[in-house]
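Here you get one chain, nothing else, as structure tokens; it is the form predicted on its own.
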Amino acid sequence: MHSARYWAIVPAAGIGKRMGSAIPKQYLPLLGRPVVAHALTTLLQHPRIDGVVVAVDAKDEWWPAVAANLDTAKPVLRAAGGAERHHSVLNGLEMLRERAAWSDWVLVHDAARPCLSAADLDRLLAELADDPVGGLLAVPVRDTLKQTDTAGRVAATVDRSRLWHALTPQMFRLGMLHDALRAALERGLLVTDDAAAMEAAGFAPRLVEGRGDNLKITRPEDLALAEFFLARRAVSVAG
């Protein structure tokens, strides 16, 4: 029987409009390295991950330098980035079909999440190893949530007791995720993450609680926060 292997896909074709920077947010410098290099390093250093596919725009001029400086013997493959995130992931899955089994696990991780910890990655792999569907890292919502009306006023306070913030990686079987994304596209659904495609296909992904510092670089202030988290983690490891 085939023993499932683990692969990662990192969609990195976005331009990060909300950052207001001259270059895409995944290439902004963070502690002397591009944001995406931090995201990739955690994946590539994990002993269970066999290789990574990075989906980048055809006109991307920054990726070659990042790829050249990744210190790894594992394959790091370049796939074509798509118009939306799910197009990029699907392109990455198509590339993996050439070297991976339909039953292999795929972990999709945001290029702009540089603070993924090895401990969270360990927990995700361990808790989903025998899961029939797969799942994702997530954190319970802590803030009070408000729903607005069309005038920008509060229409309701939302019960947060069963609400979670979805993080990445999100981990599913290659074949199941491929078919779910393909079906979502054919139905014209704009899914914002991989779990949503699986949900649309009738599955219920499992939530695995992760760290709250696994933040996504979206706004300028996020860079300073990520730098703080990574620097503190480095001091902890050194100590």
Ligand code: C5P
Given for the second form:
Amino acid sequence: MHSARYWAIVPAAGIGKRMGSAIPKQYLPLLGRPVVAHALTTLLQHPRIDGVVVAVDAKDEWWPAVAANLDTAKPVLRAAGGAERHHSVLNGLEMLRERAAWSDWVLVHDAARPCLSAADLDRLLAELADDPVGGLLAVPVRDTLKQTDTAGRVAATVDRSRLWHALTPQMFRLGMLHDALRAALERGLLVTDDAAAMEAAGFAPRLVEGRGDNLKITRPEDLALAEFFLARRAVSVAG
Ligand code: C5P
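Follow the form predicted on its own with the form predicted in complex with the named molecule, if you could.
Up next: the whole complex, starting with the chain shown before.
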């Protein structure tokens, strides 16, 4: 029987409006390397991952230099970016169709999450290896959550006991994710992550608890935080 292989798709075609910088956030320097290079290295160094597709905007001028500096023998393919994240992911999936099996696993990981750890990646692969649907890294919500009315006052306190933050990677079978994303797009649904497309198709993705430091660079202060997490990890590996 064909044993499933693993591929990664990294959507990297966003412009990162909330960062307010001239360069898209995935290319800002972090400990001397662009943000996107950090997670790509973690993905490419994992022995089970066979290759990566990166979705890049047509007018992007930074990707070629990043690609040239990735020290890997594995394929790193460029797909076209799309108008929204899910278009970019779908373009990546279309590109994988040519070289991967419909039943292969795909891990979709945001280019703007540089602190993915090898341990979290291992856990995700191990916990989902036999799962019929797939799932995602996530962390339980820890703050109390408020819902507002239209005047900016509290309308309700939300029960957080079953609420989680969805992180990436999100890991699904190539064919199932492709069909789910396609269908969501055709229905005009707003899906901000891959799991949401699977949910809309009637599946219940599994939550795998990950590390809270797998943050998505969104605001300027996030860069310093990511730098702190990565530098501390480098020290603990060396020590
Ligand atoms: O903007 P946000 O942080 O939600 O984007 C999440 C990820 O999706 C980022 O890595 C970003 O580059 C990517 N993205 C994309 N194509 C878009 C919009 C976002 O690949 N059109």
